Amino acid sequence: MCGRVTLVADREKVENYFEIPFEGWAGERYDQLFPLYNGAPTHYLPVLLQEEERKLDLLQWGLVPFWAKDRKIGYKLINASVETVAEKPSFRNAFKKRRCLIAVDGYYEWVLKNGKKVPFRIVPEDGSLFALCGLSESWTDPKSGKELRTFTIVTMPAADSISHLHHRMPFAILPGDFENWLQGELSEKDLQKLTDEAAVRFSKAYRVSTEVNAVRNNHEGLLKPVEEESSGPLFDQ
């Protein structure tokens, strides 16, 4: 599963990691809405796409498949599991046809302590933007006739690192494997090798403050970690 996500990094760092710049009014837009503290479904994230052209783009998060009837399919599609994504009719056109991969530099995960919800926040070891695999859609809206461009992200098994915190990650790769995922012929032993060397493993995860737990909540303070409890351990050893 994944949720959550942050992206405090400015326009340029962007551009400069997908090495190409936004299209058209992504760019000022990128600046209004960014540094996101606490990104959700139904927000917008950018996403490089490989049409006739490589573009930079922003979309919203939640996949709404060219065929929906209504928007709201979108609530239920913020992710796709790479070990079936090929297959099931949500995602096996989009899987087939538009790739993408969306910049982040973190995510949230939870894990129940007492019966309550507890964050940590995942990020790489060298704090650095990543790219996750995703797919896209374009959706037309059958009363307005307004076009709505969306993604969703893949997942794959956790890294043992993170396993304790939950049993699903995104699946992220680094620039070298930007055309296979994009572009390449993907076979299912392809998509295990992509997975078995997926490069970032986000093999460090802190404890957040539980203003996270709120969409609402979108500040610099929610990145910072906070103190265990007193009360004992997170986890049983």
Given for the second form:
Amino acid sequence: MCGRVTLVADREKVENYFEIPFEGWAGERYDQLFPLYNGAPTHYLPVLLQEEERKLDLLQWGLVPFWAKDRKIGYKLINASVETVAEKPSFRNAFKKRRCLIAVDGYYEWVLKNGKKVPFRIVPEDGSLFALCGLSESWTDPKSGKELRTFTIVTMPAADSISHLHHRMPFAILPGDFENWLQGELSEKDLQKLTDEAAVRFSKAYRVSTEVNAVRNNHEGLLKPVEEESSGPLFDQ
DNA sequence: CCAGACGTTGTT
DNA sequence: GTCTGG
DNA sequence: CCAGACGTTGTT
DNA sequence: GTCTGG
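How about the form predicted together with the DNA, since we already have the form predicted alone?
Below is the whole assembly, all chains and molecules, this chain first.
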């Protein structure tokens, strides 16, 4: 699945990738929030939105549907399965009207080894960005009256190249398909075609420090590859 | 009718 | 808001 | 996703 | 065990 990400790219790289500048406030904010070595649910990430116009903005991870009584549900809705996203009550409205793309340049997966959670970082083979398919929502807090803008990341079955880490992965597409995801009619067949072409299959993975487990850690060292432990049969369960 | 859920993942 | 379950 | 809290009262 | 917070 996809529950922790990195975004190290500078603002210009993201703007160039999506061919659009950030909304006014988001541009300066970007420079404060990134590089992000340990991005978690509730954090802000760059999101390409297709409203009346196309916009590049910063939204918070963890979808809060407009009907929610409080924002807690967002802790659960960090991923949406592509197989069911069109039907689920929490997602179907956003799937119809508010599909979006999230920019990251890596994400983390954990593998249980000898009872320890060992993190790996998955990156695009060409070192560019991932554009992750997502859904966005806008929710108004009934207590404060403040608007909260959130998103969820769509997942799909893992590609062979990373299936040894997990059986799910984020649904990532290349620029040629951005238009289809954002504005297309998206019949089941179209969606199938998009998932078949999902770019993330061209990704590679490497082990990183368990420092990444704690969200409070956020420094360049988290990206550094860590040697695989030479655990012989003696250490295996 | 009203009440309660609305999600994914991994593990048992 | 909308659907399911009771 | 993982880590960390999980509680109330009264006082500083 | 389960929920909240980041």
